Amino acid sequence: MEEVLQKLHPLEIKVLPYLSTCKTAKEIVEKAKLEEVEVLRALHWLQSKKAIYLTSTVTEFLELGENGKAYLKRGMPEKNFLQKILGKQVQIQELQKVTGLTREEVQVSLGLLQHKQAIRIQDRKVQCTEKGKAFLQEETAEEKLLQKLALRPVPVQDLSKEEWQTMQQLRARKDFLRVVAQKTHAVEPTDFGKALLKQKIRVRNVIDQLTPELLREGKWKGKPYRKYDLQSKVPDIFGGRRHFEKEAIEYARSIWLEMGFREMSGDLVHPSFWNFDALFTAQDHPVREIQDTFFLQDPRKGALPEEKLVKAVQEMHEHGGKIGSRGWGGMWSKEEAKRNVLRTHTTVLSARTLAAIGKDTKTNLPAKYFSMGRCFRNEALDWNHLFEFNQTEGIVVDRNANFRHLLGYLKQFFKKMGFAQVRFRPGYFPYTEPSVEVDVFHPTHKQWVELGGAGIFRPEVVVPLLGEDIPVLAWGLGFARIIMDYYKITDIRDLYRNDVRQLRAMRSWLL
């Protein structure tokens, strides 16, 4: 009891009186003098120290839009328009002008009053029927209800069934109604609280925030202070951060980093060389095809690169060029090379730049570079597949380079992203030889994941944009697969629902 007394807070001193004869935190309010986030603050305080029953209740109420009192006022639209048009067969194009009312209200009210068979338009004239004249004599459920909400305001509750279905029509037209939600708190004190109040308690004059002034002028010596609950529940704060997946990435970013790579990024959008034929992919190959492909329409067709690299790929297309391959056969075309492409892999990024180290490989080299991107492919939607997605890329160029290096930067990159155990099964990818699978143990699950593919550039790729055939290391990896669990996240689609709760929820990223 003397530990809770030390801890209590001059509002919930303040507070403690009126428990015994309020039942609600508005009736506290209204005695206490004090604003209702003092209140509800000192109430929350006492209900972690088990000092009270706090009990919140949701209670929705009707209430007149402004629209809804300027109509009670000015009489329904719908009324007013059968008023102007009584006796007359007036043209479509002129109702506005002799109903005296807003071109929406006049549409409002011709499909109202049709459906009511109070109007009958023939030939583009509007006139009213006899049951147009009978509706004008009528009070409507309308006309009911808002006069109704006009005394106060009425919980949706208590509302009749008839009532209801005014309010959805009524609900459906620009502000004339409006739903409030009012929250009750109601206080009841426990066993522990009836002994706090008979407690002779009162505010007390102990320091409860140290100032610049107290510590500076010394006056915070020997000063009673008051004692800190820890224990009370505070409220949530959400402070600004980047989206998660963004969070992700910028520490991805840093790995490769502090690994000593350089950043490449590009456009989105490239001609087909360079995301297809320059990777030794060919132009009769499914995945160049129209169902795995976003091809752009308008430009249709991009630039191609200076003529002696073009020849190059183009003759290591069609007969293998100088290395004893025998290329693709047939013949190449720099026709499809120009379509231009939404990228389908940060791939086409390592292309450009093994083009550019190769106008000056001595001085360029060794060279280590990494990117972080967004890729398109022209995927069917579901848990495990988007048509947009980020991948992070890399390739180390060193004449000296081998195949255990690529494991072990590979290893070091997923240590770093918080997975222990990471193994390498062969695999098989268009454009590198050597070619390895990488995956990586589920501590949760208790199994292998597969993560991203890697290798070594074969020699198409590799002679026609370095001029000779040096060891490319190369690796291409899904982000969203590596960051999944994580998160917690089992379908990919959750990455970018853009649901604020989802945000302010998602645990920030920390390694």
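On a predicted model such as this, the values are computed, not experimentally measured, just so you know. For the two forms, the rigid core is made up of the largest set of C-alpha atoms that agree within 1.5 Å on superposition. Residue numbers count along the first chain shown, from 1. What changes on going to the form predicted in complex with the partner chain:
Here Trp45 counts as shifted, since its C-alpha moves by at least 2 Å between the two forms after the core is aligned. With a cut-off of 2 Å and the rigid core superposed, Asp191 has a Cα displacement that reaches or exceeds the cut-off between the two forms.
Once the rigid core is overlaid between the two forms, Asp267 does not reach a Cα shift of 2 Å, moving by less than that.
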Given for the second form:
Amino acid sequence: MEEVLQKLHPLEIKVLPYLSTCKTAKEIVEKAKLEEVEVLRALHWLQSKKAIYLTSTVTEFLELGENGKAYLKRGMPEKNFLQKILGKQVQIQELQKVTGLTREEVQVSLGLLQHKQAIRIQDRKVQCTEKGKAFLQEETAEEKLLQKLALRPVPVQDLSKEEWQTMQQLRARKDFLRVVAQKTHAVEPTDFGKALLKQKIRVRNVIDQLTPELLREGKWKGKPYRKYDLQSKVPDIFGGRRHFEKEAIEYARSIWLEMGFREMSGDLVHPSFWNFDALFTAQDHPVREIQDTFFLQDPRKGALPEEKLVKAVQEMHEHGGKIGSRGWGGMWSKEEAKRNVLRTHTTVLSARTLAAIGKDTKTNLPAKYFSMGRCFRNEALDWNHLFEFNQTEGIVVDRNANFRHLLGYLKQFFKKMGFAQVRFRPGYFPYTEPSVEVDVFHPTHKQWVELGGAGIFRPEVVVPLLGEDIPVLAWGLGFARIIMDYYKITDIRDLYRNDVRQLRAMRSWLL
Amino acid sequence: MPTVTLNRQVVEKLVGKRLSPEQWKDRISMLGTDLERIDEKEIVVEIFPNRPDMLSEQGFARALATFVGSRRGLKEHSTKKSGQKVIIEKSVETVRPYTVTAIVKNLHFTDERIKEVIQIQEKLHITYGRRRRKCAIGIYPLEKISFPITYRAKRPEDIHFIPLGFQEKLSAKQILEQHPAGKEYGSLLNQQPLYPIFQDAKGEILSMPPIINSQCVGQVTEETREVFIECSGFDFAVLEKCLHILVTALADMGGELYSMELQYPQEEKSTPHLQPTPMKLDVAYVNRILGLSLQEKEVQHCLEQMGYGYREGSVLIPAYRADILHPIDLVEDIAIAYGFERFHEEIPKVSTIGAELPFERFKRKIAELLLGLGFLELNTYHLIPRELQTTKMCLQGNPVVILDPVSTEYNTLRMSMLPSLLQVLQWNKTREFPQKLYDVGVVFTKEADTETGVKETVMLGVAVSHSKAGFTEMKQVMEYFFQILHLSYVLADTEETGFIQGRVGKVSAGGREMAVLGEVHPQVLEQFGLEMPVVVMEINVESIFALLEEQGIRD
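For comparison with the form predicted on its own, provide the form predicted in complex with the partner chain.
To see the whole picture, the full complex is given below, headed by that same chain.
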């Protein structure tokens, strides 16, 4: 008891005396002349001190909407309507003019009155019936309810059965009624609270908030401090933070940097030449059709690089160059190679980097490059598919590079990304041979999950770009699937959902 | 990639070895096909596009049989001469110039078998045949045909026959309009002045490739024992491969293969030729690429495990393999036979120096700066609906447009970061405020003198939204930004659609426009369904970086 007394906040002390008489937070606010937030804060603290029972309930109140208020003044449109046509036969197209109502009001009235058989329509003429005349005299249920609500909002649960039905009808009409949810907080002291109330609570001379004044003038000396209730709730705060995927991307970049890779970057739009042709992807390969890839409608085509390289690539496609390859055969079209495409893989950057390295292989080798970047695929968005996604790309250009090195780099990367068990399977890509699919073992699902593709660039890719056949180890790994397990994401769209609450709550990248 | 459903019993019988379910799963995966499912009845696998020969039970089992060791080396398929002939007229030269043909006898079709053959034909059409454009296959019961056959092209109005599945004669044009196959593949022909047909010695039309066979002469039934097969297209070598894949599968069903004479206008040819093609392979090259030290014998062993023959430095490639362009393709198959799981991974001790791109580092600095101010980073799309940019955000100018996107949700590339930011605010209407958001991303504008006609610029977009958000708050962010970079700047009035006039400014530094900031117009907010004030800023991060470089601040 003494402990609690020492911890009481001034607000709690102010609220306490009212607990014996007041049943709701609202009453306390009125009687204690405090702000609602202050009272609620004090009540929450008292609740956590087990001094009161605090029960919050949401009650729905029915009140008048804007139109409800307006029509209550002017009279219901259907009644005005009847009044105006009483004793006449009015052409339907004349109704607006005769009644002075809007088009919408006329339509609503027509429907309603016909339903009540208050009017008869014959030969496109409208006429009031006997029932209509009676209807004009009576006070309708709608009008009664509107008048009741005009006095004060009524809890929905307190409506009679008839009123409830009327409410349903009126709610079908635009903004006649509104339902407003209100929170009420019922308060009742616990036994401990009751005991607390009996205590003599005096406002003691204790230090509450430490102030500059107290410090400056030394008034704090020798005074006791009010003890805080450390368990009491404090409002949430949200720090600024990186997007969780980008946090993981920064980490992946650091892995490649640690392993001695240089970063490469480039545009998102490329002529097909770099995205496909330089990577020995046949011009009739299905990936080059619009159902798989985003081509630009405008501007449709881009420029090709220097003629020498274009010729070399063309030669490779048509006849396999002079390196003992058969090529794809057929005719290679420059126009097809010019088509602008949103890059389908970051491998396009590797192709460009190889072309740059090829200008002087003597000084540029050995070379190791990486990239992290956005790629695009013309795909319907669902839990498992994205039309924009990130890839991490890497190449190793070295006369002595071999297949075992490729597996070595990949294994190391995945290990650092948190996957202890990695498996390599044969795969297929038009521009690599041998090609590898990388699987990692999913510890909870107990199965192998496919996480990326890799390989050694084909000579048909390397020779036109580098000028000679040097092994180039290459990989382009979809990044989303590598990190989804860490973040416990099962719907891939979450990566771009930008739900502020999710972003604020997401676990930090701790690897 | 094509997924095929194979009859497990048929495959097992052809492989000729009993394997446990685990072994099946493992071996199929390690052979280089993506196993989707295997149960008592079926094997469902994704076949990589480089292996059209594995699309049939027979082809799949052939590859698997050597891989698991129940057979080894080259599987010979012999042909006899049929003595029959196909005459190719000059008229087809401009339409669909080539055909290759064969005859297969001693077949025993059952309903099941016919379905198998149709599956092979269809899968080959879709994949290797590129939906019949590159290669179309026709199979006909032999007994209904009078030889020689002629492959010729005629004007469509002169072609009339009953297409497969129909009861009455249609003209060529009608077939393209009315027949399901005509509707699907008609675009391959309808621009041509002449359409190709196969016609027998009695003038009976066998088919109109690449569309449809005739009902009378072009339907294989359970009674069929002998068939005539043709592949038509544009590249003789491609067609030959396709024919080889098909006839070797039929041979493995028990069929006997017969070659035919092809009388082209200029020359005589005959198909099929199922002799293996030799390719030189240097064992040192294999070892260099794979990082192994295999003896020639071991290399030979690996090759034989993948169905090749090997003789004195030359690999004998089976006629059905369409994917061997270069010795590197053999190297891969050797690696597969050796076993990917047996390679010891290694990171070589070669020293290279890692390096981050300075601009990427700068982007991270910007992020740090905004995080310090309590901003939350977003991850937004570059592709957004056009209507978001022009109608809702009221941006001026025309965005870069995508050709036939799957969804209108991504039919243009964004010209500004602002639509992305407002869209995110819209998604978060019910979330806690204040919302202070940013993203660094690429925006796209048309610019003729770039490589693609598109200029890409990296921009920073910042948005603040809460009940009291206003110009002052964003001006504070802007001032802090330029102050921290030690850049002097000028803020000037500007007019910009989508903003409240008099509450929007542009910032210049080094004589260049660097940023725009201001309060978003309520009209725009309404269009996004937003009920909280929003103030935004967009900064050209690339120009700022360029200016800093020019000023030599990084040195």
